[in-house]
Structure formats: C-alpha cells, structure tokens
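The chain below stands alone and is given as structure tokens, in the form predicted on its own.
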Amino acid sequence: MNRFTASHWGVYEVDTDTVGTPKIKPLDGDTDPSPIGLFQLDEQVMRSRIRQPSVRRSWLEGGPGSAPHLRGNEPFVEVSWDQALDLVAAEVRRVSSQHGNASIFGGSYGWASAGRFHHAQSQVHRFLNMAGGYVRHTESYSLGAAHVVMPHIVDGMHSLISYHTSWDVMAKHTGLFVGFGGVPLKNAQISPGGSGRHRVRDGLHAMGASGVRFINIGPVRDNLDTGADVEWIQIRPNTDTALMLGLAWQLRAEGLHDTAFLDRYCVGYDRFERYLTGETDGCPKTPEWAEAITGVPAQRIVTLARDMAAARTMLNIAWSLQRAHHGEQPFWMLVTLAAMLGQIGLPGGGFGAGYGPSNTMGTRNRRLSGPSLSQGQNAVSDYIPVARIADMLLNPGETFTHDGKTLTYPDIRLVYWAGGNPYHHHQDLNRLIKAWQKPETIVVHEQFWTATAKRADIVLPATTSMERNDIGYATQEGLFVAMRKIVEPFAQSRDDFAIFSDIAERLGFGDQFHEGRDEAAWLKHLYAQCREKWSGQGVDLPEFDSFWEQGIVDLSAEEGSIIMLEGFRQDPEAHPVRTPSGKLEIFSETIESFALPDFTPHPVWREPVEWLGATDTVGFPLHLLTDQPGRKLHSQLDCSPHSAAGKVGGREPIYINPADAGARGISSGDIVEVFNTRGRCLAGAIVTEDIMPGVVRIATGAWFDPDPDTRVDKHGNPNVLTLDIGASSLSQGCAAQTCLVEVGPPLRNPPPVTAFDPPPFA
C-alpha cells in the first residue's frame, strides 16, 4: 500500500526504516522538491508541541475578562478535555446570548492544512456559522491591495492566478522578461492548498536556455535565478510605479505605444494620458522625473522602454510590491504599461501578477476545484479586511472604508482562532499586543506553543496532518492525494473536527455539525461529491477504495499550454474580462464614484509615508524589506532543524550592504539590534553585495520572542518594526514593505532565544 502526504510545500512519499519509524522523502518525479516538509516529524519539532488543553491561570480563576494584560506573561493550568470543552461551550453561549454573534471574531488566517476535510478555516467557520454567525475577515495579507483593485482593472486575483501564461509558452515565445521584484524560487516552494511537482526553477531555466533576456528590477539581486545572465537594475523600494510611469512616458513620446490595442481593448487611456503628460498636474512623468524618485538613471529608462517595445515582452510583478503604502498603484500601472505595449493575449507577452510568489503560476494543469466542506451561511454581515484586526479591536464603533463601502468596526468580546498565527502575519506587534488585551476571551486551536497560543486564554491542542487521514488536492497542482495517517496523535491532541463536534454537542447542534459522519465517512462523502462533479467535466476519478489504496492520482493528462487573455484578444466581445466595461480599465469610473481622498481612478505615483526619498530620514535611514522565508512557510516549522540551519546566532538573518555595514562596524555573524519608533528586534548580520545600499532585509517567520522586561524581540521577527496602516482607503491591505529603520552596532552578550520553549504551568 502506497503512503503519501500533502502539504503546502509539496507532496511527499512516506516510507519506514528498519524498526518501523516513518520517514518522509521527496515525491518521485519532483525535480525541485522543497526540503521544508521533510522535517515534519523531527524530534526538535515535537519539543514545541502542546500536550493537553490549557487555560490561562487568571482566566480560569476569575472568568472572562480577567487580567487580559497578563496574556503571554503568566502560567497556564493544564485541564481535562471535558473541562476545557465545557469552558469553551459556555463562553460561546455567554457571548452569543449577552452580546450577540457580531461580538465573536472567527479568526483563521494562515496555511492551516493541505487536507480538504481537516482544514481549520473550513471547520471553524462551519462551527461558528451553526452557532449563530461571526465577524469574518476578507482578502489576505499576501494580496490585500491586489485582491481589491484588480477586479476593477482586469479580473479578480483568484481567477487571474489560474490562467497565467505557462512556462513552456514563455520559453518558446518570450524575448524579454522584465521582473519588478524578481521571481524568488524560495517563495515558489509553496502553493495555496498545497503544491504538487515544483515547476518554477525548471520553467525559468528553460527560458534562460532558450535565450530569453532577463531584467530584474528591485533592491535585491538574489531573487531571480535563470541559469543564465540576469541584468539587475537597482531601485528604491516603493518607487516602481514612478519607474513604470517614466517608461510609459517614453513609449508615448516616441510613438511606441499600441494605440490600436488601447482603443479596442481598454477604457480610459485618454484620461490617464493627460496625467502622464502632465496636462492635469503640470508634471510630465519623464524619465528624468522618474530618476529623481527611483534612483534609476533616466537614460536606462529610455533604453528599457525601447527594448520592451522591440521584443515580445513579459512584464512580471512580485506580490511584495502591493504590500506597501499605495500598494495598489504598481499593480494597476503594470497592467497599464503592458496595455501600452499591446502584447496582452499574445504568446509570451503581456503581464504576470505574478510568477514566483507560489508554485501555481505558469502551470499547464487544468483548473479543477477539489473537495470542500460546506461552511453553511453566516448570519452576521460584519467583516473586516484581514490586516485591520488591531484597528477592529482597538476602535469598536469607528467607521472605515473598504472597496467603496463605509463600514463600522464591531465590538469583539470573543476571538476564536483555529489555523494561523497572527503574531506572525500582522504588523506592529507591540500595537497588536495592546489590541489583544481588549477581548474578554481568546480561544485558540494550535499544535505548537506559538506566540498566539501563549497569548490565548484557552488553548486546545490540535493534530497535525501527519496524525489524521485526509484528502489532498490543490487547484491546478495536478495531483490528488490520499493523505494517510502516519503517526498517532501527539499526547492529548485531537483534530479540529472532533473538537468542534464535541463543543457543538454541548451547544445543541452536534447532529447538524457532524451529520452523523465520522472522519472516514466524511472523506468518502467529499470524495464522492468531487468524483461526480469532475465526471461532468470529463475527468474520471477511481472509486474511493481504489484511490485510497493507490494513494495518488496523477492528472497530468489534463495539461495544456496556456496564454493569458488569449480569448479576450481574439474576440473581446465574446470573451470580455470581468470588469464593469468588459475591457481593461486604465481609468475606473467605479473607483471614481467612491470619491476617496487618497485614491485616484487611474494609476498614479503617490509618495509613501515612509521611504528613502523622504525629506527627513534622520534617525531611521534604512528601508527594511520583509520577504518570505526560504526555510519555512511563513512561521510554520520555524522550530525545525532545517529552519535553524539558516539562522545566524539562533536568530533570523538581516542582509545588509557592505557600505551600510561598514559605517556601523558590522561584520557577518554579528548580532545587531534593528529598531524604529514602533519596536526593536535582534537579528544576525549577513553582509552582502546582493542588496543595494540604504536597504536591509529580514525574512518574516521567526516566532515572536519579546523580552518581558525590555520588549525587544530576541529572535528576529521584523513585524515588531513594520507599519500597521491600510495600503489605502480602497483596499485597507497591509503595508508591511513601507518601513524605515536603523541598525545598531554589534551586541556583545545577546540574550538567549526562548521562542520555542513552552510557557510556564501552574
């Protein structure tokens, strides 16, 4: 019997050693497997697991609302499952009856599981819906600004991601690939819902071998590996929109823009053009104007514009560019620039939004939606954009805008979190700590003693995907996986379905929640639904028992080359894009109707609140980039030896240019303090020419580890430094990449890292 497991960083085979201990190995046929998942069963990982239900001492003794300022700073009391479940059920009942379900926030943000049944987001939302509803969140930290703005321009991001031009087409037809922010292979180890065979490295190298010319525009050099030469154009962070405007001005000035394409396939170019030429504001967006903002020489902008017009050009943008103040603008401007080149819908031309952030983009696999657990209907209409959780907790009753709507922050009494770690994803963690003291109760399902678990009132230990049976399938990854249980649940941990079933029984809707099915029955039920649906789409899956026996279904027979927006280009009337006009919207009348004070209805350059071009950077002269880590997924498996091997002195590395390091007496291997007015953290220095002067970089994902006395994070979590504001009043997306800091000299005796230690127990 074959055994496999699926995760967000790939599909793995499971073998056993001579004494029967399970061993995880890469999937046969994956040419670039991620090593992250190989360490899921490592002993070092197990040391941070939660053994049994635990309740914060003050809450247990005094009840809801007791000493919330002690969250994260007092012992837990381990209790029985029956006591813990009784406490949770009573609290859900109390808050719902006394304050209404709009006082319950259902938090579940993160890459909880690749399994389609034991998926924490589905389970907690199903439970809370049946309990009367909850306040939800929308969008994501990864793409908050793009999720809101792109449907006004071309299409929603979830849809757009699914039909990016495939790698084989670009290797054959692309002449010039211009990447704003690179195509980082470390990010492409993963995909939402789980990865299949990793394809990005092979795709890039095939393009390099076929002679595609690559230009990498950004503050760092080491995020585009093609196996061939790559030209690096250094640019100040958060200024890509200005560079694209300079390129657009040059295209128009030389008559290199495709007016026929703009007339037939776009709306609003004429109104944007008046801004581009300076007719509306008296400021032509010339290459010289762009040079003053970006630091890119004007002559290089001129030649790049000519090169793009002379070749079959693919423009690509990293998701990190929209995680910034005014982060909608570079995405809108990228589509506008591609439209001016007139190659959208042609093989190898157009734009990508973007290649590299996950394994999915560039796939040849057919889009097929997999099994899903019904979540029911939410009776509560209140919601927040996901990155506004601290605003919600701190400012109940205040209004905010989102995609043209004016909404009100609810008054949250109970946070119920299952799946995810806000003390990884959120910005300005010291502000989040204050906000986290507002609810009366915080309940968390978690496998590990993360910072979120340590700051909860009731912690329920959950199983990992290694400890349960499930079905793994991610749209367009091409593999359907029987995820067999590999090991028994750790200590007293239970799966989310079992936990919620027991709480639902206590609240009187157990039969409605579990529908009389156990885990095995649910897997067969969900599989049968998917099998029937796929049969109607011409795809045959085997019977469940055969699938469970063989362990994996390979869907590569469904592959085919993809050209983004090919049908739209061939016949825009028959195949319109999903905008109000059915065309690419360079000017949006819908956004114009919102009348937002900080948002213009066409792409513009707006100065960020913090950037290297500011008139006053005294005190904080370095721009901090916070990218995705290479040895973990967000904060998942940071406690593994694989993640530890990439740290410097046990802390997350900070990459710094030799000029900036020399001015501060810093050498590689030194432990330094990084700080601004929001917070401080320690990091291990790596001095490198791969990052431009004036810029530093710390990957996210280090488990938050603040010193209780100084509040300095000891482990290198950069989100103690990042800015917690909305990208704009349109999207309210996160603005983490807009952040100025200073780096101090080397520390002589840095404190030990305690991030992976369990909390104290009474």
Ligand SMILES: Nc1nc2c(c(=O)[nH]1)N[C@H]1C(S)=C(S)[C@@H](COP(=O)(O)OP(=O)(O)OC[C@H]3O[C@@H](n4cnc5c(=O)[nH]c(N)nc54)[C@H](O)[C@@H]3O)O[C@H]1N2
The other form holds:
Amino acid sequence: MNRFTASHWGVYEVDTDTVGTPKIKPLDGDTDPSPIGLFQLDEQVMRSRIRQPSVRRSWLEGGPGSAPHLRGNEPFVEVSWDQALDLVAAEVRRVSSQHGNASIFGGSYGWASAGRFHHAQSQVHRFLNMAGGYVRHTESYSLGAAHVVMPHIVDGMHSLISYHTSWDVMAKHTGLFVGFGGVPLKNAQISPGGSGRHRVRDGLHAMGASGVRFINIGPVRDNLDTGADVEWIQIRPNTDTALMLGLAWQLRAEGLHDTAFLDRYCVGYDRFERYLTGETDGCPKTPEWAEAITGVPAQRIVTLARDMAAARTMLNIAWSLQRAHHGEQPFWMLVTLAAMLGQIGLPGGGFGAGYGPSNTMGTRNRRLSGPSLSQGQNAVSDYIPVARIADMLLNPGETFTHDGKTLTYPDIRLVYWAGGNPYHHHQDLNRLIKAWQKPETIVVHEQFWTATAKRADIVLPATTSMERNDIGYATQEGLFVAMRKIVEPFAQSRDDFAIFSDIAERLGFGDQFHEGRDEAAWLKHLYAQCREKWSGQGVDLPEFDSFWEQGIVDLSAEEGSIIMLEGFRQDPEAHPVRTPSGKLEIFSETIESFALPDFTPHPVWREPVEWLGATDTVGFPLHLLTDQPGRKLHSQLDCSPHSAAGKVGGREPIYINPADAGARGISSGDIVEVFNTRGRCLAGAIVTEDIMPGVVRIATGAWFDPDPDTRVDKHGNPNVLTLDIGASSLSQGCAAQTCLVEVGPPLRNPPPVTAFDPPPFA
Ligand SMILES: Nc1nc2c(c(=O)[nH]1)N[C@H]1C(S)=C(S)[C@@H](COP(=O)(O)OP(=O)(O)OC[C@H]3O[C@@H](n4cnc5c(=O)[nH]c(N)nc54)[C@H](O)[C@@H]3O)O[C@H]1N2
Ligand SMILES: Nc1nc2c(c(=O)[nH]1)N[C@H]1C(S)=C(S)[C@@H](COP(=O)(O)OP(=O)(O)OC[C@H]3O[C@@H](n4cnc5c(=O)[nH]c(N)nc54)[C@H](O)[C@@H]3O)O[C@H]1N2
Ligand SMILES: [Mo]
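Switch from the form predicted on its own, shown above, to the form predicted in complex with this ligand and output its structure.
Shown next: the complete complex, the earlier chain at its head.
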C-alpha cells in the first residue's frame, strides 16, 4: 500500500509493501522532484541516530554547571527515560524558581521537520510557556535584515512572499529578468513545511522558451538555469547596492526614471535623489563611481540602465544579499530602483524578493493558513534577534538595539533546544564554543548525533516524521497530506510531544499541556479546527477519516494568477501598502527617528567590514560565500549517501577560480585548508570558471568536526570562518556572507572525517 509523506524538500509516496526498508518515490505529477528526501530511511543515515537518552558524564556526576568546558569533549552516560525526564524536570524547576524564567533560553531556532502537530518549535514553545515562559528570538537566519527593514519600506517579508507575481504572468509579460544572485534551482527544492509539486524549473524554462532575456548578476554563474541563454555579469560580493545606485544615477541622468510613479506611489524620492546626485555628500553615484566599487564596467552599467527602462523588467534579489554587513541596503535599493522604473504592480514588472530561495515564490496557490498547535502565552518579555545568541550568552546585562528599541541581554542559565542545530547555523563557531560554556545546563532533543547534540548536557532522542502520524501542509504549496507513520521509532526515540507531556506531568501541568489528547486525538482536533476555518473561506476539506484514507487533498482548484501589488497600483488610496505613509518609502521618517549611527533613512552604499575593496585585506585576499547546500537542507541528511556523493575527498567542496587555484598549486580533488583569524577548516577543491576570481564558495551543512587538538574543522563547515556581527544596529541580522579568507596549498595526509560517529560513551 502506498502512503504519503511530507518533508521540507517535497511530498513523496512511500511503498510500505516492499520487504525490508519501505521505498520512497517521487510524487506523481511532480515534474522536478528533489532527490534529497529519497534517502530519509537509508541505513547510512540511521548510523548517526541517537539510541537512548544520554547525559554528559561530568553533569551527571556533579550536577548543573559542572565542567562546561568539557562539552563536546567527554563521554556521555546512557540513562533510562525515567531518569532523564526526572533530571530535565528538576532542572527546569530549579532554574525557574531560583533564577526566574528569564534565565531560560528557549528560542530553539531551526527548521525541524514538516508536520503541523509534531513541529518541534511549536512543541517546545508551548511547553516552556506553560513552565512560566522563556527568552525567545525574533526573525530568522534566512531574512534577519529583510524582516526588519522591509516593513518600513513596503511590507513584511511573510506577506510579500505570499503575493509574488506568478510564473505564468512572467512568461507572458516579462521582457527582461535581472537576477541579483540568480534563481538557484538547488534552493527551490524546499519549502518550509513541505513543498508541493516543484514548479520553479518549469517556471524558468517557460520564461526561457518564450524569449525572456535573462541577466544574472553575481559572483557565481551556475545559479540560473532557464534552458536558454543567460548573460552573466560578475560583481564583487556585497557590492550590489553600489551597482544599483550606478543604474539609478544613469536612469535619472537620461530622464528615464518614472517621476509620475515616484510622485504618486512613493515618499522621499527627493531626499534620496540629493544623495544620488552627490548634492548631500559631494559624491555623485555615477557608473564610473560604481565601477570602482563593484568591478562592473561603467559602460555595461549605462547600457543595462537603458535596457531596463526599455523593457518590461523584473528585478529579483537572492536572500543571500541581505545576509551580510549592511544587508538591508540591497533590498531597500532594489525596491527604489524598481520604483524609478515605475513598473511595480504591472504584469511581469517590478521586483521579486525573491524567486529562488524556496518553491513558494511565484506560486499560483491561494494563501490559506493551515492547522497549528496553540503555543499559549509567554510570560517573559525578553528576546534576542535570532543571530545574537553568542552575544547574549557572553554579555548578560549589556544593551543592544533592535528596530529602534534598546534592550538588555538576559542572564541565561538553561538552554533548551528542539529542532535546530546552532553548530550548523551560527557564525564564528569558535566564538560560539566559548559562549556555550556559560549556561549551567543545555538540554537538546535530537534525532541525530549532530554537533549540537554532542555539545549538550542532556540529550533526548526524538523520532523522525517517518516514525509518527502527522498532517503535512505548507501555505501556498497546494497539497494537504496525511502523513501516516511509515516505520516504527528508531531504538528508544520518542516524539517531542510525548517527551514534553511526560516532563509536564512531573512539573504538574501535564493536563494543560496534552489536554487529555493522544496523537490521534490531536490530529483530528487540529484538522477539525482547520476544516472549519477554511469552510468560512469557501474551501471544503473532507471529513477527517476520508482525508486519512485518501492520503492527499489537492488544492489546485484554488489556483489563480498573481500580480504583485496590482491593487496598490490601481488605487493606492484604497489599497495602501502597510508602511506608515501607505506608500513605498524611499526615505523613512521612522528609521530617521531611530538616529542610528550606521543607518541612513534612505538606501546608501556603505562598505562592509570585510570585502574585496577593503584596504586591509592583507593575508586574506579571497571573499568566501557560504551558500545553501544543493544535496541537503542545511545540516539535515548530510549523513545520507546523496550528500556524500557531492563531497570531494569526503569534505564539503570549495569552488575556486582557475586563476586563484593556479596561484596556490591547487587542482580539482585536492584537500585544502581554508582559514582566517577566526578559524580553519578543510575542504575539497573544485576548480571552475563558474566562480569569479577572488571569490570562493563553500556551501553550509557539513557537520562540524573539529580536531580536538588543532581545532581545525576536518569536514568543511564554513561557519568556523564566518563573522558573527549584526547586519546593522537596525536589524542585528545574520551577516555570514561578509567574510574574507585565504586558502592554503593542497594537504598531503588530511585527517579522517569523524563527524558522523556517535560520541564516546562511558
Ligand atoms: N554561513 C552561513 N550560515 C548559515 C546560513 C548561510 O547562508 N551561511 N544560512 C542560515 C539559514 S538561512 C538558516 S535557515 C539556518 C538553518 O539552521 P537550522 O535550521 O538549525 O539547520 P537544520 O540542519 O535544518 O537543523 C534542524 C535540526 O533539527 C533536527 N530535527 C528535525 N526534525 C526534528 C524533530 O521533529 N524533533 C527534533 N527534536 N529535532 C528535529 C534535525 O536533525 C536538525 O539537526 O542556517 C543559517 N546558517
Ligand atoms: N537545497 C537546499 N535549498 C535550500 C536550503 C538548503 O539548505 N538546501 N535552505 C533554504 C533556506 S533556509 C533559505 S533561507 C534559502 C536561502 O536562499 P538564498 O539566501 O537566496 O540562497 P544562497 O544559496 O545562500 O544564495 C543565493 C545566491 O546568491 C549569490 N550571492 C551571494 N552573495 C552575493 C552577493 O553579494 N551578490 C550577488 N549578486 N549574489 C550573491 C550566491 O552566489 C548564490 O548563488 O534557501 C533555502 N533553500
Ligand atoms: Mo533560512
């Protein structure tokens, strides 16, 4: 019998009748299924699973706060579930009563797994709220800068993502598509909560076939596949704002900017224009000025500006560009440039922010919010912008700014994580290791012996989505999925829900947490709530039992074409954008009122702390990009054979231009050391013209595997190299793409990779 399963990388059919491991197959009608999810049950994957609750030896013997410097460097003791749950319950009670709940960090950032009920973050937040509250986080690593700045300019990112112009409209109306950072198909494999049928390859190829002209601007060539020709303009990383300013200057100089659009739909163009022309700072942002910063020839900028004005032009930006120092600026400047072109709200014109980072953007599916588990109220008001975790742990009591507010870092004693991997996602991991020694206790629920699990005090083994029943639904992906259990839980692993229910019982709020429902009752309850909500919006879902029997509800009947900001263009008074003025803000009085030292109230070019144009790149002449991995989702399934097949000598690849490789005696297949003052890692060289000189690229996701003596990461986790600063004092977002490194000559005898081995047990 076939069952369905939803995962971030797609919906699959699973044949449970086969002898041995059930066979995972792509979903019927998915024209570009992701291979990532086909390997979820592979035996190689299972080797890194956690078998039993485990406690770090010193913590078990000496209690909270014992030998925190040994986290990650001493054996675990396997204990019974009862003992582990008693320990966690007692520790939550101790910290809460002695230090208050503002000393519990439960932000617990991470992607966890698909499934609306067993969603790990919903479970941990619901549990901690009932335990008296916790310090939370805001925003994401994905969009730290954009989430904060975009509401000041046009709209919140969650909202914007939901009404991107659909692919069919672009194939019909777009003349010129300009991508800053391409539209990488490798990234469009996923959607948080479960991509439906993969639509981006078909979307791009239909545009290619209908003759849309594509220009890809970026340090990397192989991230825009349209099936037709794509022009590549190389640009130094982190300098796109300067290029867009050069384009804007040229548009204005030739009178190609749409003053009627700027007057009717925008505020503050006049203030920005004085900066553009140099009236305010003595520096006109001419194409020649932009060439000196970006490396893009001035003449190319001039013709590109004219081409943009002459065609129906869609400007797209990869999220990567805002994961950088001053990362708010390219997003603000993109909207400004699109406003000057005056095509926002017209079919096929305007901007995308962006096509590529997930399967969602460009969908024709209706926005319907799915079933969700109530998380209750948090009695603690303290929070951090998500990427400031090391700062928080290292600097309790110090102040920081966020979106115009001044806040204080709390003093954290207990860290509770379920469904994320900070030793994957955070920057400057050697700094995180220091910060990680501050809390007295670290509790982690995990499926796998990740670097984070290995650095915890108490580790509780969690099931995967294949080992439990759930409902799969991702907003606008168009499929509603009965995720029926495929296999029995691995070894002693349990669902996060069951784990939290038992701890809640010990703390006296079990009934409040589980409400007397088991898994089956919860699924029916959440489904019924959603069914009622949707029926009010004219969408009929079947009764639960028939849904469960049929396995999938296809919502394609709800599809329709989308033109971004169409209503706003037709009538800006009736359909204002959600900014203070109701118009696109090229100058923001709100941001002006924050009076931030590193933030001007209109888009500007500011030099990042590390970039190829810096005067002091001495010793570290290469810009490192750390993009998303094509063969896994972040660190998830790095232990699969599919991920292994993409490695070079067992390490994450480093892409390097022949000129840079030649100068260092490096050939494809060599293992090299990549380093800067923050850290060192090994990587396997791929020498290619697809990356411009002066730039190297290591995708994220290789499980952190530092040698205990040399501290060199043996596996290619680039976050030992990246910079742990906020994008600005406005957003405090992740700035991972601002990073200079050097690459050494090939290594003769690289040490073996041990990332996927379980830790030692006492
Ligand atoms: N240098 C650099 N760093 C980056 C980025 C970058 O571009 N450059 N990108 C950043 C971005 S955009 C993101 S979103 C982050 C991603 O960072 P994360 O979301 O932290 O990465 P994942 O590997 O998805 O971690 C999820 C973890 O949850 C576990 N898990 C899955 N399902 C369950 C479950 O049901 N229960 C429990 N208890 N655990 C479960 C998985 O085994 C896995 O270890 O990384 C960021 N880091
Ligand atoms: N397979 C897979 N897909 C994923 C993920 C994954 O882990 N695996 N992660 C998902 C998540 S959580 C997120 S947030 C999204 C992230 O989506 P993005 O942030 O858009 O993805 P990246 O791959 O980091 O970068 C996209 C492109 O931007 C280019 N780029 C980087 N810096 C610059 C620059 O300064 N200028 C220009 N012009 N280009 C630049 C890179 O070369 C890269 O090709 O991806 C999602 N998709
Ligand atoms: Mo992300």
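Residue numbers count along the first chain shown, from 1. Computed from a predicted model, the values in this text were never measured in an experiment. Rigid core (definition): largest C-alpha set, two forms, superposition within 1.5 Å.
Asker: Establish whether a shift of 2 Å or more occurs at the C-alpha of residue 18 between these two forms, with the two forms superposed on the rigid core.
Answerer: True for residue 18: a C-alpha shift of 2 Å or more.
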